[in-house]
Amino acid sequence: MAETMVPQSIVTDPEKCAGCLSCQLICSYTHTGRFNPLCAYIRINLRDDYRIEFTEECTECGLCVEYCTYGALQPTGEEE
């Protein structure tokens, strides 16, 4: 498994997080060409406590802050 990493443009929220896995949807599929939350860049932990994490291979492309519709992930510089 990759390394985790947080990324400099990105701020996250766990606690906004729903769980909906749209953020690792979209990275999956930009990234590899399929809809695939095992191939993200990032990755959400649903147990025990709610994790945001980013692989090393992240590019900081924002596209999972567009899809998350629940805030929980937030451009650098935009919290609320």
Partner chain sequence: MKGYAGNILFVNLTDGSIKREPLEEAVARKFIGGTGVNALLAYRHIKAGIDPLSPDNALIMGAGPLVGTLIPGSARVEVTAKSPLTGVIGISNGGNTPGIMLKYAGYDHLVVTGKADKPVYLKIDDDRVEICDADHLWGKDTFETTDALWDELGDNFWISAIGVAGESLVRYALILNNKHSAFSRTGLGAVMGSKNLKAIAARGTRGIEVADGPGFMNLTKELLDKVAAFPLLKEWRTVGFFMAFEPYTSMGYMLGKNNTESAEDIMERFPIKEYLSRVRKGSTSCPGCSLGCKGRVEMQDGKYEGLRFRLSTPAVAVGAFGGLVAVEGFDEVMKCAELSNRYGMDLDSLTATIGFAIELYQKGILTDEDTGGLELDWGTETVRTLLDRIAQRDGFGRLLGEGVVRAAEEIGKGADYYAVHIKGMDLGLGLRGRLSTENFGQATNPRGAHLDRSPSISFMPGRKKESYVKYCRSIGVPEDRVEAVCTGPENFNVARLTRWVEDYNTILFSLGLCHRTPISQHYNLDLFARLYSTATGLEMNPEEIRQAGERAWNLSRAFNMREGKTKTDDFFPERLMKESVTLRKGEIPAADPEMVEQLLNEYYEERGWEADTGNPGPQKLNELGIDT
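Okay, that's the form predicted alone, but what's the structure of the form predicted in complex with its partner chain?
Partners and other molecules have been left off, which leaves just the chain.
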């Protein structure tokens, strides 16, 4: 399993995450050309708490933030 990192430009709030995985879908499509949450550089753990993590490959491109409509991912400094 890839190492995780903490992005400087993204603030996460698992309490708001609904588990839509749009962040993973846009990430995997953009960076691998295929839709698949397991290939994304952001991980959402669907098990219970919808924990949010980023892998070392994350470039902080910000697409995950753009596609999050639940407020679980927000740009640093702009979080509600």
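Take the two forms, superpose them, and find the largest set of C-alpha atoms that agree within 1.5 Å; that set is the rigid core. Numbering follows the first chain given and starts at 1. If you're wondering where the values come from, they're calculated on a predicted model, not measured in any experiment.
Checklist entry - Tyr29: with the rigid core matched between the two forms, does its Cα shift 2 Å or more? => result Superposed on the core, Tyr29 moves its C-alpha less than 2 Å between the two forms.
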